[in-house]
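As structure tokens, one chain now follows by itself in the form predicted on its own.
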Amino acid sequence: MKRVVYAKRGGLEAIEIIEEESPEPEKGEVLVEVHRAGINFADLMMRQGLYGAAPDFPFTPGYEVSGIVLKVGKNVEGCQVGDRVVALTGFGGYAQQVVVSEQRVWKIPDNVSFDMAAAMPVTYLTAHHMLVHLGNFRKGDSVLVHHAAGGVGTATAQLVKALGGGVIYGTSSASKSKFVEQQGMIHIPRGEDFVKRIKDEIGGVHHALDPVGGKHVMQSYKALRNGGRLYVFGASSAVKGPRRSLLTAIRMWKSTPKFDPIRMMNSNKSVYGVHMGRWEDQEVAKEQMIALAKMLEAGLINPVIDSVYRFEDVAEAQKHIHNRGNRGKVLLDFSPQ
């Protein structure tokens, strides 16, 4: 089988596609042909040695995988061999095979596609975890996610949605403003003042979805309306482009804001930080998925697929990303051609 690795920390150039065995599951695991994996931004920032969370090098990123199961180790009763399902892998989805916990898989129905399965894990479950397990969302919640053209942007909004939220803002650039209005947001454009637009509007956010970090996190609070929760999921302003920038990525955490409890305590406003990656409750990871997948069945969600690159291809994939050029979950096929 063949597998996608950093070999070391870098660019582009720093993805390699090696080929070997195929690994076997112990007990309580299962083998897993992947069809599809997920992309996420997290992965090109693993790729420069940006991310706190990765394996040293070289490794295999993907948190997320579709496919059908090929083999099930021992004590296994969850899952059988030709299983449709859907894995949440923490770290080496990037290949034709991967060994996974039954924890961590879920049967998908015959209605769903690979390319939908792929796209929910990371970015529906990212959502849904903020905004209804840390947040308590409520009817009529009103939301501000930033660049809201991407996975968890589109996700944002469709779930939102679904659990009859208000008003919900979307960041991005202004060539994606007609998409982003196309899934129910008020878009802003990038470099406006989205902190005065919102206040002067509506008086505030009940929730904020900020994956830019540095500086820009303060202006993501500064928009909250009091009450109102803060979710910093990602550092995106840390990476400029596929080329590390050791110099970018200071200037983020440099200008990462400190927040004064009292302050905070003053106002009823909250900041949580979140990476699912790192969530170790697997039961109310699996509660989420669960309820995720009854959305899907009933249509009340629908996985934007901006492309679909054929893992041999994952450079250019990622490049696109880079590039800030997708709408919609980006995925790799490593199916059987």
Ligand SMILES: NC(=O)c1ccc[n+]([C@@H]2O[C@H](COP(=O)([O-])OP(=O)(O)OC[C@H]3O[C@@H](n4cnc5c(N)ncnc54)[C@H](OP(=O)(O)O)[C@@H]3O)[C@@H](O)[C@H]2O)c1
Second form
Amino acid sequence: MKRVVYAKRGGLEAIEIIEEESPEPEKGEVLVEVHRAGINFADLMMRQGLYGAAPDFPFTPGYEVSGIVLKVGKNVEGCQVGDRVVALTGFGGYAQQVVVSEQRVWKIPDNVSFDMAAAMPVTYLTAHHMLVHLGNFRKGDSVLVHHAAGGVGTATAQLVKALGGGVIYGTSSASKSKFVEQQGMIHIPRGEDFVKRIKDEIGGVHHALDPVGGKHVMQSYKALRNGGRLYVFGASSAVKGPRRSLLTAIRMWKSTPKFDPIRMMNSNKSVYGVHMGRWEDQEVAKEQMIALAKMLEAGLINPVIDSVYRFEDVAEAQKHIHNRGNRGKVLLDFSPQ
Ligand SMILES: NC(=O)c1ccc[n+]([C@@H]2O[C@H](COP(=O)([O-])OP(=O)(O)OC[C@H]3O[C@@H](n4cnc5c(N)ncnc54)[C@H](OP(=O)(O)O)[C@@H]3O)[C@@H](O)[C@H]2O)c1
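Starting from the form predicted on its own, produce the coordinates for the form predicted in complex with the ligand.
Below: every chain and molecule of the assembly, starting with the one above.
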């Protein structure tokens, strides 16, 4: 079987494809024949050595896959050989086959395609976790989301609508304006003063989702109304392009604000740091995955797929994201041909 490897820290040239024996599932594990693997922005950051939670090089990225169960280890009761499944792999998902704990594998209904299944876990779980688990989302709540046209951005817009939310502001590259509006958001082109626009129009949002980092975080905080919640869940401004720029990363880190909770009392605002890769309560994650699966089956959410690349073209797929070209989720096709 083949798998993608980040051989060393670096640009797109650090990506290699190797061939090796199929792995064997141990007790409580299943072996999945991967059909689709989701690409996340974090995969680009970890290739550049800018992602704290990543393993040492060389390693195989890939948080999420969909596919078919090929083998089950001892004591596996929840799934059988031949089941169509989606799995949260942690790492290792960019491969034709991957071994996963049974606890992180869910069967998918016949009407859900491998594309839809692989596009769902990270983006929707992250958005759901912020808004529902942490944010106590209420009907009519307003939301600001950045990278609105991307994976988490489009998932957020759908979830907010499904939850009966109010107005959603989405920032992204100016060229994606029409697309963002089609997703039900009010588009604000990147670079425009979103704080002023939101303050002028509605006084402030209930929830602001910031994956940018740096001084942008304070702007998102300012866009909140009294009692609003800010979720800081990324640091995309640490990335300049396919090649790592340490200076850009340091600038992002240094310009990220430090909050004073005593001052925050005056406006009742809250700030959450969110990293699903480091979330430890599996029960909470599982409950949310089940809730999302129900929403998917009911047609309340429907992942937006930008493109599907064959895994041999993984560097092209990541380049497309570096170039800010994607509208929705980018997937890798590992299906046998
Ligand atoms: N903490 C967590 O658990 C967690 C989980 C999932 C995702 N995230 C974070 O959420 C953000 C979105 O993730 P995603 O996987 O859904 O990706 P995505 O939004 O599909 O990412 C690609 C888009 O990000 C925007 N972007 C902003 N800065 C960029 C840069 N320096 N280089 C290239 N593109 C840039 C571009 O769109 P525009 O410029 O047009 O907006 C690009 O099209 C990322 O920061 C990611 O790390 C965090």
